[in-house]
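Presented below, as structure tokens, is a lone chain in the form predicted alone.
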Amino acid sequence: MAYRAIAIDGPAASGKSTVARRLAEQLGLTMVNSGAMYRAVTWEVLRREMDPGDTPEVLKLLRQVRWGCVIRDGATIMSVDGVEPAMSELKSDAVNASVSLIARIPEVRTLLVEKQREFLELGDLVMEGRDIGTVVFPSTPFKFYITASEEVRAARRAAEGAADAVSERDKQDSERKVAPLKVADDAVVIDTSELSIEQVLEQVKSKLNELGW
């Protein structure tokens, strides 16, 4: 049996992480947040009191470390040589700041990338993130983009507490040489800006039953 991928992109505070939760939880899906695992490597890097853009040294690290990924509530969590870091980590201004250095790094993408399909074999899933239907899984039909103005985000970034200016997120994930944040050419596109997520949500369901989900 061929297992089905829901692809959700986006830039920074879109809102695309809570849409991908939600509609998991409603359909029943494995959730998978791609952005979380490059925070864990990050994590990893700024634990060990490395620096992110010294990419010889982040490449020694990937290889010396047990990157694994189990599922659990419908979610899925990174560990890194067996310790799990709490979202509350993954999420400090710290790693805000560097994780789009660890994300451009080719091999980090090439190794997480692999992990991210792997999800695939066990299950339909639901997998946000900024490359999903561009190069994870560019062959599935069920992409979608979620956006909102940067006024919006940057609003929503600063309620969260988080400390790091989206514009410049967007300018480093798109302007990135491998795997740049960017909008396929099949997916739908939605503005998230004036929208509450049961909105966002009931567009994307009535796209999903569109194309056949």
Ligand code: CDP
Second form
Amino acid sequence: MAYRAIAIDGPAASGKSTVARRLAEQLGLTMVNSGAMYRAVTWEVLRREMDPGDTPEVLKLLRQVRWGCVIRDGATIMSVDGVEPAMSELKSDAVNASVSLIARIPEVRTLLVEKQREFLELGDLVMEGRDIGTVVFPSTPFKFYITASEEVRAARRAAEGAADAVSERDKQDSERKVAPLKVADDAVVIDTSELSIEQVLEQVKSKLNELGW
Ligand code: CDP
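What would you give as the form predicted in complex with the named molecule, now that the form predicted alone is on the page?
Then the entire complex follows, led off by the chain already shown.
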């Protein structure tokens, strides 16, 4: 039997990670945070004090390093030559500031998209990111685009205590040539600006029901 993927895309701090995590818990599915994979590559670039804008150097690194990706406790963990960066390191201000530069490099995307697709060989899953419904799993009927107003998103990120120029990151993610952030034609769009997490989850689950999940 072929496994099924629920794709959850959207801009930074839209609430998609929380929705994806809770949904995966409630439905008993593996949760794949694809952003953490782009963040892990960025973390390694910065750890080596390389310039994230220097694409030829990043490409060299991509070939040198062993990039691992495993599922543990229902979620994916990325390793870099056997070392697993902590979530706090992946979410650091420095990584926030550079991740979009790394994510626009086509070879980085090819490597990570391949790993993301391999997860579907293991079971049904929820995957969140920017291009899951458009590029990684374009044929899945279960697609959601979770968004919120720019003000609400900036306030949510600030409340987490992170220095994160979300609108700048969104601009870079939306304007890049390869796999830009955009709404898939067949995605269900949910604006969470005035909704609680519970309300968003209810909407997602009722739509999944309708779609025959
Ligand atoms: O948590 P937040 O929404 O702020 O970001 P994230 O999902 O951790 O993604 C971090 C960055 O990775 C994004 O700003 C994109 O540049 C990149 N990304 C991507 O290009 N494609 C994905 N499928 C997921 C993330």
